[in-house]
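Just one chain follows, in the form predicted alone, and it is written as structure tokens.
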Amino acid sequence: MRDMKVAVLGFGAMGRARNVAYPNVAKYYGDSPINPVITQGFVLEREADAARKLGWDVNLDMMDTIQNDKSEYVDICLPNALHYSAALAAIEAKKHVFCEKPLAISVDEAREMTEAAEAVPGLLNSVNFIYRRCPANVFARQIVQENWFGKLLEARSYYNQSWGGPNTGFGWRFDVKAGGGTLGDLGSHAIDMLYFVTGMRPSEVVATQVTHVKERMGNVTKSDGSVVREPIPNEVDDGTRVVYNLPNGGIGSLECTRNAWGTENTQGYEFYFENGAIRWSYDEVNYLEVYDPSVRGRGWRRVLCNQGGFAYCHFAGGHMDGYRDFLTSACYENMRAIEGMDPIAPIATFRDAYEVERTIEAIRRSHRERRWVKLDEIK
């Protein structure tokens, strides 16, 4: 096992989560070919003291953090609008890249990032669609690959939260030039889960989006340098609903919102096949529910997926896994990919994330133009 020097960009929730995940890769997985070591981190000046307390070698210059010789692997945990410039700089510096989702805030940016990454052989390009590392979802994917239940007929996906009400102040997630709204933030996960589990992407979508809160209070810098609290226009979607067709003739739906009171981080899917069904919810993250009509006394069977025989099982069976475990497994899969090893379950590449952005653009276009949009229209 060799060490790999890692630079983490950003000290928000995702950046701090990396501070837990990377040191645990070798602890969870003794067969990891690489031990990732955080050697530096780009943070804002106001975050520097907190980052140093965690032992980070702090750098206040993003581009220098990417380009200097203190790292060979760059982990992008920045606001969405900064993914594009950071990833292109890392690729130009010939460094492996792990990027938070969504890959970019537009399909054009995502395409350019994907083409740049694929033009440099041997570089990791990975996107943190973290729920691919949940053992229940890997099992669901196996069920589909082994064709337990035949053709996928209908799909329902959702990702709902409750923190985006009228009393929530303006932040980058509500900035149309920086965030991408609820669809990009939450819906991207649901779109990726459809593909990861079933191998299918929508072929045609029709959608509607809504902005419930037209203005949010935020800090505005005046011409004299003073900062005041003022209403700022909220131009991103607070909620999105989608109906889509699948290439095989099936149909599906997707919903995402930040205005579902009582659902702190509720996501999941229901996939109905010719001869059975599967469903999963993050509220019961360690379980996959399976409906097999051929079983006598048929009904939904609740399968515990964090025990022997399932992917990414670190401890004794039944000791529940969570977000930090999935992130550690994601980092482990990246180390395997760098060494050319077969994945336990496929990572999300830049191209996978670009395909998600194509779907997101089709959904937004459908809402704007009030029509069905074929994915073939989006390049």
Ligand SMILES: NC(=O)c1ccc[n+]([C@@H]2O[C@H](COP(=O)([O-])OP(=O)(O)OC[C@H]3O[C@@H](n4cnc5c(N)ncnc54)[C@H](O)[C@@H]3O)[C@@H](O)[C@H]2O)c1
Contents of the next structure:
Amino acid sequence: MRDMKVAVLGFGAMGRARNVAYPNVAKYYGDSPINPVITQGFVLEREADAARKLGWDVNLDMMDTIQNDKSEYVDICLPNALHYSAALAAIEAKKHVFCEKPLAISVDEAREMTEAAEAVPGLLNSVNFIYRRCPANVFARQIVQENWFGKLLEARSYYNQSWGGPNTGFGWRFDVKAGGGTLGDLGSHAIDMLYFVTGMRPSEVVATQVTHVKERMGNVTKSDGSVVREPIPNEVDDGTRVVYNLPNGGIGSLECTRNAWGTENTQGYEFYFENGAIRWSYDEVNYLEVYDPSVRGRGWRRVLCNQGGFAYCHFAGGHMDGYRDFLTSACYENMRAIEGMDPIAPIATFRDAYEVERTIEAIRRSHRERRWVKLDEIK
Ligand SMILES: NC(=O)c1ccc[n+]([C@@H]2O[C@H](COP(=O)([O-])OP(=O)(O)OC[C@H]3O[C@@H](n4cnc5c(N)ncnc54)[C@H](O)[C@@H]3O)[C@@H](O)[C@H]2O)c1
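Having seen the form predicted alone, could you now give me the structure of the form predicted in complex with the named molecule?
Let's see the whole complex now, leading with the same chain.
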């Protein structure tokens, strides 16, 4: 197992989560071909002391962090609008790239990033659609791949949170230019999960989006350098609803919002096939529910997927997994991919994430133009 130098860009929720994930790769997975070691981090000045306390070699210059020789792998944990310039610079510097989702803030940027990454053979281009690392979702994918239940007829996906009320202040997730909005933030996961589990992407969509809170209080820097707190227009979608057709003749729906009071962070899906169904909820993250009408005594079976024989069971079976474990498994899959090993479950490549962006663009266009939009329209 060789060490590999990792630069993490960003010291927010996701950047800090890397402090848990990378050091645990070799601890969870003794067969990891690489031991990733965080050797440098790009942070904002106000975060520097906290980052140093965690042992980071802090750099306040993003481009220098990407380009200097203190890393061979760059992990982008920045607001969405910064993914584009960071990823292109990392690719140019011939570094492996792990990028947070959504890949970009537009389909054009996502396409350019994908083409740039694919033009350099041997470089990792991986996107953190982390729920691919949840054993229950890998089992769901296996059920579809093994064709337990036939054709997918109807799909329902949701990803809802509750922190978007009027008293929540302005931040980059409410800033159109930074790539804010629920669809990219939450809906992107649901779009990727539909594909990961069922292998299907919508062929056409019709959608509506809403901005419930038109202004939010935030810090504004004035021309004299002073900072005042005042209302800032909120132009992102606070909620999105989508109905779609599938290429196999099936249909589906997707919802995402930050205004689901009491729903801290819940996502899930229900996939109904010709001869059975599966459903999953983040609230019961280690279980997949399976409905097989051919089993005597009908009913949903609740299958514990955190046990021997299921994906990513790195510890004693039944000792439950959570978000930190999924992130560690995502980093482990990246190490396997760099060494050319087959994935336990496929990583989300830039191309996969570009396909998500195509769906997002179709949804936005449908809302803007008040019509069905075919995915073929989006390049
Ligand atoms: N895969 C997942 O499950 C998951 C979960 C949460 C967030 N994310 C993604 O991770 C990325 C980062 O999200 P987060 O929750 O860590 O965000 P955050 O706001 O907590 O942190 C963002 C960090 O980016 C850095 N930064 C650099 N320039 C900045 C600027 N101009 N404004 C603000 N921050 C700046 C700072 O270090 C900051 O702490 C986003 O792309 C988000 O969509 C993914």
